[in-house]
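The chain below stands alone and is given as C-alpha cells, in the form predicted alone.
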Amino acid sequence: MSDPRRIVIIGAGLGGATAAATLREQGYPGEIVVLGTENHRPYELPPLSKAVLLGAADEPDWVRDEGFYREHEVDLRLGTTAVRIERGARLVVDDRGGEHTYDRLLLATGSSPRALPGAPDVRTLRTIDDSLSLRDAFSRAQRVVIIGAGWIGTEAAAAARRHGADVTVVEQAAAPLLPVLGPEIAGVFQDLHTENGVHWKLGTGVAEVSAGTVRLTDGTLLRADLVLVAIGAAPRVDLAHAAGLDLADDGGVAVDATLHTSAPDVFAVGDIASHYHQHYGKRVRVEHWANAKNQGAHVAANLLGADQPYLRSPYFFSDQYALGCEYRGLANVDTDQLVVRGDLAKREFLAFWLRLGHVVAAMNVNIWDAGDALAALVDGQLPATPEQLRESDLSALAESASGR
C-alpha cells in the first residue's frame, strides 16, 4: 500500500473531524478534504442532550478550535454533501458538483432519527440546532410527550422536567432502557424519573400523533403541546450500498477488524461501522459518541497503511438529575450474570456482568473512584467471581487477574 496523496472523509462530525486531526498529528503532509452537511464546524454529541438541553450551555463541545482547520490545512467544505463514490475513479461528487479524488476514502456519515410514520408535527434530537431549539420548546411547553425510553429519551425527559414541563414517556418495552441494562437495573431509572415527576406509559406504542394528541394502541389519549420521538438512530448507509459496499446484518457498513471496507482503500468509522471485533468474536456496531472518536483516532494509521485492529471496548456515559453514570463493555442481559456492589435503593453502585466466568460489561453509577478497574475487568474480559466483584480490592482483582 503506497502513502496516500490525498484522503477524502465522508462526514464532518466527532469520528471524521477525530481522523482528519489524528492525521496531522501523526505527520501526514498530504492532502484531507472533510466533506460534511452541516455549516457547524464539527462537534461532539453528548452535550446536545445534556447540557445544551438543560440550558447549561448554549454551545457544543468543539472537536477542534475554529482555527484548527486552517491552520492544518485540512480542507473542511461545510455545507456539503457527498452523494456519489465512483469507485473505479476514486472520485467523490457533491451536492454542488464538486469533484474530489482520492486515494484513501473514509466513510463517516454517522446516522439519523428514526421517523414515526405518519407522525407530522414532532421533533427529533441529532444536531445543535435541534438542541437549542428543542430547548426553547421545552421551556414553554406545558404537556411533553416523549416516545422512545432510551438514553436519548430519558435524559430529554430529565430536561424537560428541569424546564417545568408536564413529561409523560411512552415506551413499549416494560421499563426504560431495558434491553441495555436488564430489568433490576432498569427499574433504578424509571424509580428516578418517577420521584422526579415523570408520568410512564409502557408496554405500549403509538397509534397516531395529530394536533397536540398521541393516541396509544392501548386507546390511552394523551394530550401534548410537543412531541419529541427518541426512538432509535438509522446509520447512514444509502451512499456506501450505492457505491457498492458490503453491508452487515445489523444495517451498518462491513468493515473487518482495521475498520476496512469491502472495497481497497475505503474504510468506514462510527455510527455506520459494523465491525469484526476480535474480543467478542463477532460484529459489533456501536452508535456512542466514544466509538466514533476512539475509531476515528484509530484508523488514521491505517490509512496510511498500517493494519492494527481497533479493540476498545464500548463506552458511554449519561447524566440524569443528580444521577451520573458510565457504562464499559458490551453486556447480554438475557444470558450474562448480573453481580451488583453496593446500594441501588441510594444510587449509588456498581453492576456487572459475566460470562462464563469474565467480565464483559461494568457500569459505574454515582461512584467515580472505580472507573480504572472496571476498564482494565472489562477490557480484558478478565475472570472472576460473583464474591470477589463483591468484595475484593477491584484495582488488585484487575491486576492479579491480568497476570494470570
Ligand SMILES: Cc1cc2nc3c(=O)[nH]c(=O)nc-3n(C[C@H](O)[C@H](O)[C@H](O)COP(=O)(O)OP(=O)(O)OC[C@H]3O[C@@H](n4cnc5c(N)ncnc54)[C@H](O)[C@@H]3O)c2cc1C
Second form
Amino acid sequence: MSDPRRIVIIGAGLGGATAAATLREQGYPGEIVVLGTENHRPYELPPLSKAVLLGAADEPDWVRDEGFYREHEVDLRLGTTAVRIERGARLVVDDRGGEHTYDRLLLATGSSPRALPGAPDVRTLRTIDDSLSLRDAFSRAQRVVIIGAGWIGTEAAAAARRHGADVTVVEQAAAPLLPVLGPEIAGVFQDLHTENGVHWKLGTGVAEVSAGTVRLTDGTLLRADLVLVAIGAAPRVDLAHAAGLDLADDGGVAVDATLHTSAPDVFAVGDIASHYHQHYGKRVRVEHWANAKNQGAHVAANLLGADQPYLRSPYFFSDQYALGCEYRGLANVDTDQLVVRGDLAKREFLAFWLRLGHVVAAMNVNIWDAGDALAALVDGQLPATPEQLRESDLSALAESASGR
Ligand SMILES: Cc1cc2nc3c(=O)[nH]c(=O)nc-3n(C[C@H](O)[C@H](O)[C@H](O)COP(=O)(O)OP(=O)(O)OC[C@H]3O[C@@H](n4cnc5c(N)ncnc54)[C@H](O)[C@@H]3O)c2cc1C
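Could I have the structure of this protein in the form predicted together with this ligand, to go alongside the form predicted alone above?
Full assembly next; the chain just shown is listed first.
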C-alpha cells in the first residue's frame, strides 16, 4: 500500500476519534476528515449510565480536549452524517452535500439501541443528550420500568433508585446478566439490586407498552411514568452493507485480524467490527469501551500499511451502587468451569472461567490489586487448576504458567 494522503473516518465516537488522534500522535502528516452525526465532540459512553445519570457529572469523558482537533489539524465535521460510500470513486457523501475522497476509509459507526416494536413512547440510552434527559426524567418519575437487565439496564436501575424512583426491572432470562455471568455471579447482582429496593419481573417478556402501563407476557400489568428499554444494541452497518462490504453472521462488518474489511482500502473498528481473533480462533464482536479505544489506537498503524493483528482480550467494567467490577476475556458460562476466590456474599471476590484447564475469562469484584495478574492469566489463556486459582499468589502463578 502506498502512503495515504487522505484518511476519512466515519463515526466521531470513541473508536473513530481515537484512531484520528493516534494517527497524529504517531506523526501521520496527511489529511484526516472525521464525520460525526452528533453535535458534540467525541466522547466516551460509560459515564452516561453512571456518573451523568446519577447526577455526579454533567459531561461525559471527552476523548480529547476541545482544542485537540483544531491544533492537530483533524477536520472534525460534527452534525454531519455519511450517507453513501462510493467504493469505485473512493468517495464518501454526507448529508450536507459534502463529498470526501479517501485513500483509506475507517468505519466506526457504533451501535443503535434495539427498539421494542410497537412501543413508541419509551426511552433508550445511547447519547449524552439521552442521558441528561433521562436523568431529569428519573428525578421526576415515581414509577420507572426498565426492560432488560443487561449492563445498561442494571446500571440505569441503580441510578433510578438513587433518584428515589420505585424501580421494576423486567427481564426474559431468570436473572440479570445471566448470559454473561452465569447463575452464581448473576445472583450477586440480583441480590445487590434487591437490597437496594429494585423489584424484579424475571423470566417474562413484554406483551405491550401503552400510555402509563407495561403489560407482561405473564399477564402482569405494571404502571410506569417512565419506561426505559435496554435490550441491547445493533451494530450500525447500513452504510457498509450498501457499499457491498462483507458482513459477518453476528451482524457486524467482517474484518480480518488486522481490522481490514473485505474492501482493499476500508477498515472498521469498535462495536461494528466482527474481527477474526487469533487467540479464540473465531470471529468476535465486542461492544465495549476498551475494544473501541484499543482498536481505534491499533488501526492507526494499519491504515498506514502496518498489517498488525489485533490480539487484545475483551475487557469491560461496571459500577453499580457500591459494587465495582472488571471483566476480562470471553467465557461460555454454559460450558466453562467457574472458580470463585473470595466471598460472593460480601461482594468481594475474583471469578475465573476455565476451559480445558486454561483461564479464558476472569472478573474482579471490589478487589483492585489483581488486575495485572488477571490480565496475564486471561491474555495468555494460561493453564491453572481450581486450587491454584483459589489459593496461590496469582502474580507468581501467571509468571510460572507463562514460563517467564
Ligand atoms: C450508556 C452506555 C454505557 C456504557 N458503559 C460501558 C461500560 O461501563 N464499560 C464498557 O466497557 N462499555 C460500555 N459501553 C459500551 C461502549 O461505550 C461502546 O462499546 C463504545 O462506545 C463503542 O465505540 P464505537 O466507537 O464503536 O461507537 P460509538 O462510541 O457509539 O461512536 C459511533 C459514533 O458514530 C456516529 N455515527 C454513526 N453513523 C454515522 C454516520 N453514518 N455518519 C457519521 N457519524 C455516524 C454516531 O453518532 C456515534 O457518535 C456503554 C455504552 C453505552 C451506550
